[in-house]
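Read the single chain below, which is given as structure tokens and is the form predicted alone.
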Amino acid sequence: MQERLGSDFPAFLRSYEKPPEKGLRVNTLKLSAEEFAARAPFPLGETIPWEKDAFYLSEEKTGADVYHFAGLYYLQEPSAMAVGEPAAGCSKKRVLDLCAAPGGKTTQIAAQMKGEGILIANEVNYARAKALSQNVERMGITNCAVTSALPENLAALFPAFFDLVLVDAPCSGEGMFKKEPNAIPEWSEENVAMCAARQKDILDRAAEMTATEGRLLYSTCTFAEEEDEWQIEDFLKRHPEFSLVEMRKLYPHICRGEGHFCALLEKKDGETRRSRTFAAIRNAQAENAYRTFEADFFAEPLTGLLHTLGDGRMYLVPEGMPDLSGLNLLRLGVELGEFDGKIFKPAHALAMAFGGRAKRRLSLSREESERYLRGETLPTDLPNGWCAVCVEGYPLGLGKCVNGTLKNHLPKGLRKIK
């Protein structure tokens, strides 16, 4: 780094004497940044220069706030949001986030898509994919499928398919040294070389999945040239069908962030996109039970394909979703609920995505919401039946009103520890 930065190196070193920068990105699928700033229960700093819907943050425990449970914001390291600008214009498109966990960039792109188009969020590590799926659910994203697959398996199914492929590659993590101190002893020149080799393979598979005139967005949280500039230089030699649109590198002594690299590439030549059409599994009995619930719960029916699995779980799949059969699938659109052979029981995901449209909504104060998040029952004057439980109008989950009492149906794994 001293050789690379020259006279800037002392400033680079001094940046590590400061605490890590924190950021909060507003979920604009639910409210605007201005609306959140007006109601934020903790102080917000300046707007992050490369993400207009995000703020610097000084608070430590904002992840425990009820608004976080409601999916109103995502906590994200500021420089990691730098992919937002080059990914702009992805609405109504087919998008793949190839290395997506825990979901910061997935949810950032989903907000830009505004529910239009199709987003596939993939994570090869299944445990991390589960955390990704939970964040997709919490943020109320309706047009996303979450998969856990190797890049080569996806590439075999989706040649020249996606308008945008994001590769937030696993890397040596030099930009994580302040945020994750364990990254320091794990660093070595051998690890940099190993990461660069793995990134090369991932990028080659990503190139195969990028449609002609589509874009490939590559990012890392490291400063190693082997994984950044040299990686892109080698990629362009292997793939002359791509050209470099822009490249940027954020250093912690120059910007308020821990550091990030991203490069946007465009594919000019290649094979024609091959479409794989999703075929919904229909179950007349399950669909009738759901439609009965839907007529009681919503003022207007939801739009999309009803898809029922063999175990009775039902999903609302957006139009244009590709066939994902053969993949390890964690989430497909929005899980509506489960049909047990007699009745339909709604899922938490339904509330997070569509609870604002429910006819019966119990809107709680922040203090009352804390009780709901702890799994408590609450008094209510709503008529009997399922209702969406909200904090100041924003869905937190489901409840069932029974003779003046709200029975708590927040999943136990999502409840707040007392």
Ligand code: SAM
Second form
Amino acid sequence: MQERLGSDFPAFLRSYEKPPEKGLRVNTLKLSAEEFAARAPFPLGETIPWEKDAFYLSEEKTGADVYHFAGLYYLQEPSAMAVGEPAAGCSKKRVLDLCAAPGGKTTQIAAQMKGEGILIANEVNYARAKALSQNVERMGITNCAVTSALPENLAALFPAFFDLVLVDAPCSGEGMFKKEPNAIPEWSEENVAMCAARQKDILDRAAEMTATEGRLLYSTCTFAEEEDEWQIEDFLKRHPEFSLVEMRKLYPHICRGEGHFCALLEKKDGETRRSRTFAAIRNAQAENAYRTFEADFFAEPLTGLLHTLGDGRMYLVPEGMPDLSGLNLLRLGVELGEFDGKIFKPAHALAMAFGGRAKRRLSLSREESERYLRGETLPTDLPNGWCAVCVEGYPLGLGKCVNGTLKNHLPKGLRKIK
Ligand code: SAM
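Right, the form predicted alone is done; let's see the coordinates for the form predicted in complex with the ligand.
And the full complex, kicking off with our chain again.
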């Protein structure tokens, strides 16, 4: 670092005497940053300069808060939000986040997309893909599919397909030594070289999937040139069809955040996009049962393609979703619920994505919500039937009102343990 930074090196070293910066990004799919600031139950710091919907935080114990459960915000290291600005200027009809777990950048880009277009969030590690899928659900994202595939398997299916491909690459993590000290003993020159070789392969697959006039956004949380500037230089030599739009490097002594690097590339020419269109599986009986539920639960019908799997699980898939058959699929649009051959039972995901539009909503205070999150039943004067349970209007899950009592339908795995 001394060689790289020269006279800046002492300031860089001094930055390690301070604790790591923490950040919170408001989920603007649910409310604006101003609305969140007005109700935040813990102190918020200044707005993060490169992400207008995010704030610095002075305390970390905010993941257990009921607003977090309601998907009103995502906790993210401030510099990791730096891809937001370059992504904002890109066309986002079809977006791929190739290395997506746990979902910081997926949820940030989904907020920019405002439910328009389609977003494929992929994570090769299945356990991490599950966490990603839960975050997509919590944030109420409606236009996203979550897959767990190797980059080469996706590339075989989607040549020149996406307007924007994000590669937030696995890296040597030099920029995260303060936040994740366990990355320090894992660092070695060999590991940097290994990461760089892996990133090269991932980038080549990402290049294949970028549509003509589309963009590739590459990022790492390391300072190593082999994984950053030199990686991009090599990429441009191998791929003359791409040109560099912009490159940014964030250092902890220059900005309030940890280390981060991102480069935005544009594909000038190449092959024509080949489309794989999604074909919904129709099941008249299941759809009738769902439509009966929908007419009772929502004031207006939802828009999208109804898709019913053989086991009765039903999804609402956004128009424009490509065919994902052959891939390990964890989430496809919004899971609406399940048809058991007789009745339709709504899913938690339906409440998180569309609960705000339900006719019957039980709006709880923050204190009452804690009881709901613990799985307790609650008194209610709502008429009998399914209802969206909300904290101050923001959906938390489902309940069923039966003669003055709300039966708790929050999935057991999501409940808070006392
Ligand atoms: N984008 C995420 C976010 O904002 O929350 C963080 C992604 S993390 C920096 C990099 C991810 O790449 C990890 O989840 C890791 O499992 C995944 N990964 C590891 N090896 C990979 C490979 N060969 N191809 C694609 N992804 C890989």
